[in-house]
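Single chain ahead, written as structure tokens, the form predicted on its own.
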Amino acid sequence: MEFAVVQSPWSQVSADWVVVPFSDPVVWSDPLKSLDTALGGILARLDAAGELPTKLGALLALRGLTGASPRVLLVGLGTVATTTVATIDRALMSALRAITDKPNLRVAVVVPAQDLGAISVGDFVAATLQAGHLAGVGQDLYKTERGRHPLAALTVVTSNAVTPEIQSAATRGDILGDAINLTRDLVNRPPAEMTPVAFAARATQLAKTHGIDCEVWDQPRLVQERMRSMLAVAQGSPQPPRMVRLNYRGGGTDQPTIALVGKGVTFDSGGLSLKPTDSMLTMKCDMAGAATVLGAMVAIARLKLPVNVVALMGLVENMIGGNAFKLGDILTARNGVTIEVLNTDAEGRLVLADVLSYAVDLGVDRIVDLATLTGACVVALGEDVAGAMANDQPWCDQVLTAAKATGENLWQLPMFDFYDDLIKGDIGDIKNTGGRWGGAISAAKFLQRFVGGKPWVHLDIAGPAFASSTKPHREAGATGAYVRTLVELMQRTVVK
């Protein structure tokens, strides 16, 4: 998608499409009054009969215009006072997929003459050109005739100068949403394409291309650096198991290494504590985790953000077989903390651990991992909010400004110290789940023996990482959530 952002009067934007946001209560700024004087006062007749679209993501397309765009879609952006990130996210979602049905289109977006309380200029630039790449990219990858076709050109258009803070937001827009659109590619890829393997090659290719280190490590070198529990999962599968490292240093020798983890499980069958079929069919989305960090990676890298993060990302298929690992196994991970597996399908948190143990060993500053690990965090707190979990409440703390200044929902739960009696063993020294209740916690309790005390969150992201429906601002299918809190958090990261 080929992307400007210009100054120009509105009333002389040429466009398939120009898209006019509106806010409650209406400001008939100057560039307004002359696109609808441009337009023969059709708006003016419409605010006066009180059908200008104020109302959050409310949309009246206007067709058939003389003009220099022969078409124009009013949206709503709700009050002023209610303005934020995540409002702006949905206005221009829900605009630019109502008209990405069609195939080329160039498409102006014009950024309100008026004040949006805290939304700078920036923030409507950036969302709109990471609107404009998400609204044309769904999930229907395999269809003859796609219902989504991405934009040939966007131009953002203000009626103020183009600074280089505005186009830098830009710039981010573009790359963040590329990013994104990147992570709900792997996710979306049945997984009989998107297996252990192929997503290392696709991890290896895009290091290449963005200059990030990467090193790719196969079964014998997982057998040899004690990976055993997450080999453990990998044994039912004919798809060999990969672990991803991929380092950025862009930072220098005082900065922190942070270190991204991911899971990624490319697809999860329960193993022999086998899913029903309703449960299973989304399981294609269960290496969410390493497609985030992954995404979050090539934006880093591409955003040139003076920080050095290391990302980890373990891959393999949980399927049964006769070798499948097994209910009352003993798993010994990296750490030598003994596993007792009392469900194969608790399997994320026992590739987890592996990996989070190398993580350590790097000597890593702090940790993030992120994981569509439990259903009982949907059961929580629905579909569209992750939960957050941590050992390190001012580390919690950063991880969660970051997420509300990008308008991505996390809400954190606790972590009282006698959760972890629910994952307490029996033979071994912790079991692999710790029962119905608490599901989420104890899940992140049991990933908290692999952490060695460093400052660690865990994002368990099982709700929002894949979207059960579509809904005018958002395709159903994989979201690509987190990417954006990842990319903010990092850039926040500046200093020890």
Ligand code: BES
Contents of the next structure:
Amino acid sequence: MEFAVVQSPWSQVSADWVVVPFSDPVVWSDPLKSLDTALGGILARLDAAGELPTKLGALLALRGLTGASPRVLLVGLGTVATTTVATIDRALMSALRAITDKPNLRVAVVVPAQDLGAISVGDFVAATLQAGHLAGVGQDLYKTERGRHPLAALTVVTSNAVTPEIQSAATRGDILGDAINLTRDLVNRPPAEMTPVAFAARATQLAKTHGIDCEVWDQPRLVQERMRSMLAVAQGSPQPPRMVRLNYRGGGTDQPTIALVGKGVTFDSGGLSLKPTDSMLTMKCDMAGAATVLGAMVAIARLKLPVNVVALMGLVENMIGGNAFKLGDILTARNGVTIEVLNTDAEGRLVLADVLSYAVDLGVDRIVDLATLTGACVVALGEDVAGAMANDQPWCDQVLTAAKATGENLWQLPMFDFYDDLIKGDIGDIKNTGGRWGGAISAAKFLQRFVGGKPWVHLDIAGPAFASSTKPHREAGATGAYVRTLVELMQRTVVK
Ligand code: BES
Ligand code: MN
Ligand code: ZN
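Target state, the form predicted in complex with the named molecule; input state, the form predicted on its own:
Below is the whole assembly, all chains and molecules, this chain first.
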């Protein structure tokens, strides 16, 4: 997608569609005023009749126009007082998704002249570029005729001077949109295609393209590295496991190293504790943590952020078979902790156990992990909110603040000491399930045994990583959620 930010009156812009966002109450200055004049006063008449689409995400398409552009799409941003990054995203996504059912479109989006409250012009421009990327790609990767089409060109039109800040906001939105689409693509690919080996190959190729240091561990290396908890999960599958480490050092040697750790179960059948069909149906999404980490790493490298980041992705398939790990098995993790397997479907924590231990061994300063870890978290918070669990409140606050700034929904769950009792083992140190209640937290308590006391935040993204239904502002399937939060976190870590 080509893009540009230009200072120009809207009426001189030639495009297949001109998208005109406006807030409630309508302010009759340009670009709306000149648009109204050019359209023979129809906007004022619609306004008088109360028929302008002022509500958030409401649309009104005008076609067959005689100016430089034949079509105008009005989109409501809602009231200024309630405007946030999330509402801007939603409105722009609704508008652009309404037109990207056609290929090769050249689209112009007009920056509103009125004050958008909490939102700067830069924020608006970045959101526009991001939405331009996201709206043009759907989950129908294997349809003979795709339902969505990438934009050929996106022009952001403003009446103000295009400052270097505005230009860099556009570049930022462009890079983020691309990165989120990368995560979505990885997650939306069918499980027979997106195996641990295929994921690792894609990561290797991306690392090469973007100049990131990359190492892939194959099965013998994982054995040599004593990743026995992770290997137990992989045992039932003919697909060999992999661990990918990306190393990006944009910061100085005196600056901290942050580890981003992702669960990469490329398919979760549940193992011998087999899932029923309905629960298994979407389990290609169980590598979303790893895909989010990879998407964020590519964005961090392309933005050349002055931070040091190590990304670790544990990639396995959880399957049944004669070789599969069993209920009652005792696993010795990399850090020596012994684990009783009570349920082979609680496999994500077994993968993360060894990968987190390795992060600690690398001597990283702080850790964030992302995992589609528990159905319990979806029960607690719903499909659109991730749970945050941590052992260090200042680090958790930084992650929550980053999420808030990007408009992504994140909510902290408690980590009271008494939850530790839920996972106490009878035969080994700990067991891999904590019973029926508080399942998201007992899973986090399990992970905490492998972070060696380092400041750590666990994000359970089981709900928001994969959407069950299409809405006007977003397609069903992989969402790419929390790529933005991770990038924002790294940007803020820099400033501190
Ligand atoms: N991958 C699932 C969690 C999940 C559920 C992700 C729904 C996305 C949507 C995870 O491996 C799992 O099966 N967890 C079990 C844990 C239980 C056996 C303790 C669960 O949530 O039921
Ligand atoms: Mn599972
Ligand atoms: Zn899983």
